[in-house]
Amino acid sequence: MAASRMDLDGRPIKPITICMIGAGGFIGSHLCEKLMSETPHKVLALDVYNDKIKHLLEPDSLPWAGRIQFHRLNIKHDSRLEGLIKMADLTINLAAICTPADYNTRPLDTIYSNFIDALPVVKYCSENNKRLIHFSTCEVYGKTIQSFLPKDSPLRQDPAYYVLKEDVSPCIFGSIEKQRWSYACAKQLIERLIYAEGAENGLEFTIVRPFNWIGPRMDFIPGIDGPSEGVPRVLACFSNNLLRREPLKLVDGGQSQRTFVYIKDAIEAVLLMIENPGRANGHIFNVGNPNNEVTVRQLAEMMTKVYTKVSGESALETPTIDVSSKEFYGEGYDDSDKRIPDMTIINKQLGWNPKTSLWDLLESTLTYQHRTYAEAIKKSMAKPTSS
């Protein structure tokens, strides 16, 4: 397989170890099972949870075997993390609190838990002379342009006020009061921290600026597979309001706009970025799929129209309904209107360019949630009743 394996140069792969950190997540996942069944890396596995990612580490006869290792440690406070990074080619940070119902109720922990926490990451790396891949988020880009502009402007179809560039576009927040942007402030201040490390230190880096990554494993399911309370991102909240047959609820009329990418074809960039470290060190990256975008309200009717189609349930009569930003997540919120990734440098620096319809990528996460929830029902009714 190593030998076969050739980079976007020409030049073959050579095998590497990288310490994953956060890989027993959504990404996490995904990018081990990709990295075990199509390359001849090894990956040191950090995370607190293995459930995602159980079926790449047992049993021994899998043809990976030693090829991955899980690390159970939390990076707040574990002597071992610079040793774990010592032993690897390449670090990749996963590790987040990115729900946006915690920006709010959870502002402290969102903060440290997205900047303090990666500080030693990111010295380790830089001391120790190890590439670092860190995953950062769209999020940064916080408000655009348009969105300060008068509803009537002719300017706001302008997309120079609107698609995000990852070297021009400017970093809009709101105020301080609106904590919604503890998570994007303190996602960027960690990358200006890489990005001057790279500068005066040497550090080689790349960070990803992922666009809403959908697909199976996504996030949780209130009481299902996570916590029975909490509210997950808007996908899996919709997912949850369908399987529980409950109206979906549209934040403030649904009327903000997004942009989603199948986990499988943002998974295949990140390969790309592993193994092509000469196009990829110094560079900041979008991943997502410009071609999806929709509003809040026409995710809710398509993930409707497909639900329908993958567990053979009729729609309900109220599919929606309307709730203020203030009920839904609290005091504190606030939100950016629309986000449309801008794909140059990646295309040009990786040839990546995402191929899954929105329709296509909503079909397979729905039929997976559908899959498990009808699972974890038919487990909970199996489970013996005490005497």
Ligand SMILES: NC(=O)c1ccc[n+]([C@@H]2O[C@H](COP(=O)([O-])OP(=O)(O)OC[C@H]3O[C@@H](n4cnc5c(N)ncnc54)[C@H](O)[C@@H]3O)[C@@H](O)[C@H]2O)c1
Second form
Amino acid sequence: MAASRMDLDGRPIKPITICMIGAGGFIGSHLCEKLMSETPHKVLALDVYNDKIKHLLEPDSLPWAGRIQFHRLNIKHDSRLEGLIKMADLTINLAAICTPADYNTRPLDTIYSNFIDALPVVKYCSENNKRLIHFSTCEVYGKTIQSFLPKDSPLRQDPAYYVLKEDVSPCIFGSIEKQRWSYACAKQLIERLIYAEGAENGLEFTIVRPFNWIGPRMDFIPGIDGPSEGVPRVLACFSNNLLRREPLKLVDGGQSQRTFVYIKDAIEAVLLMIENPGRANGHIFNVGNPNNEVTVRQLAEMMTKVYTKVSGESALETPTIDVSSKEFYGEGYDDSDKRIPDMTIINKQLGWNPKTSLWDLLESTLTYQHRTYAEAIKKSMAKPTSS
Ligand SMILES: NC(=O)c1ccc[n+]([C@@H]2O[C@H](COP(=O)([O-])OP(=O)(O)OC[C@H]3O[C@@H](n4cnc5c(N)ncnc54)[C@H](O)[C@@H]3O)[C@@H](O)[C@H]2O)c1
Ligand SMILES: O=c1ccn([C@@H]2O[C@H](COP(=O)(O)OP(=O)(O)O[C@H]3OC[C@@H](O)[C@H](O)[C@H]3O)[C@@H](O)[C@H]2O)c(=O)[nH]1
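Give me the form predicted together with this ligand now, not the form predicted alone.
Zooming out: every chain and molecule, the one shown earlier first.
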């Protein structure tokens, strides 16, 4: 299988070693799975946790045993980091605090995690002439130009004012007291630093801007495999509400728009970047699905319908409730109004396009959520509160 794999230019793909930082997270777990099952590459998997990749590490009889090695470490303070980067041909950095509930409540941790902690990774790659694929975010675009136009302006219909292009769109954040933007701003600065390392010191880099990748293993279900008071990203929030048969909370009316892409489609794009360095180096790529746009309210309605189908349970009489962002996220929250990725660069360089519709990706994801969590939730809800 492995020997006959070709890159986009018809050249055989040589096996490489990848140092993957944050490999134990949502995206990392899917990327490790893909690399183990479909490629001959080796992975040095670095993270503080490994629960989401346990199934790839044990038992020793797995077909890829020996090709994936877990190193439990915190990149904030671990002298093994440079050695591991040196052992690999390519470093992929996924490590970050990346849940919006943290951006305004833990802004220092957010800025340190997304900027300061990533600095040594960039430095070690640059100094040792190692290629880097760094995970940034669609949040670097901030708000659209459209959101500043008068409500009745005909320009609002013009995609030039809302479609987000890597090499054209400005990055528009709120004021400093809107601490929501601490994450986007830290990600923007690390992008600029990586770009400058490329320009001044010849670092070979690729920057990925994910647009709401969703699927199994994303975040946690509060009170089951994460803290009861924790607030994950919207897929896990709404899954939790559906599993507990409680109304889905729509922040500020659920009017914000998002495009969601299935994690398995997005991972195909990352694999193309890994295996086609000549086409990926020096580029910043939007990775999303422009065809899967919904408001958060529409997402809630669709998830409710899909969950009813996959669980066989009846729908709630009150499926959603409105909640203010101040109540839900606290002071300093702000929001991106709309996120449609322009696909020109990734189409041209890698010929990649997403395939899965929103309904289909929710069906497979909510089937997973139901199978994984429904029993545990029932048990936890049946327990008397005093015990
Ligand atoms: N999922 C998305 O849609 C999305 C969207 C935009 C950007 N991103 C970016 O993609 C990357 C991965 O996101 P994800 O959704 O998989 O998040 P995730 O939280 O599931 O994964 C991040 C992983 O990094 C690890 N990590 C964090 N700090 C670390 C440290 N100091 N040392 C070692 N490990 C550390 C965490 O333990 C976690 O396993 C992040 O950089 C995020 O900003 C993701
Ligand atoms: O229970 C909820 C949770 C979330 N929401 C809303 O749903 C929308 C999406 O929220 P998410 O938590 O998924 O996060 P966002 O899309 O705002 O940001 C994400 O985007 C890209 C990445 O960098 C990060 O993973 C994260 O910052 C927001 O408008 C939020 O206010 C609800 O209405 N109810």
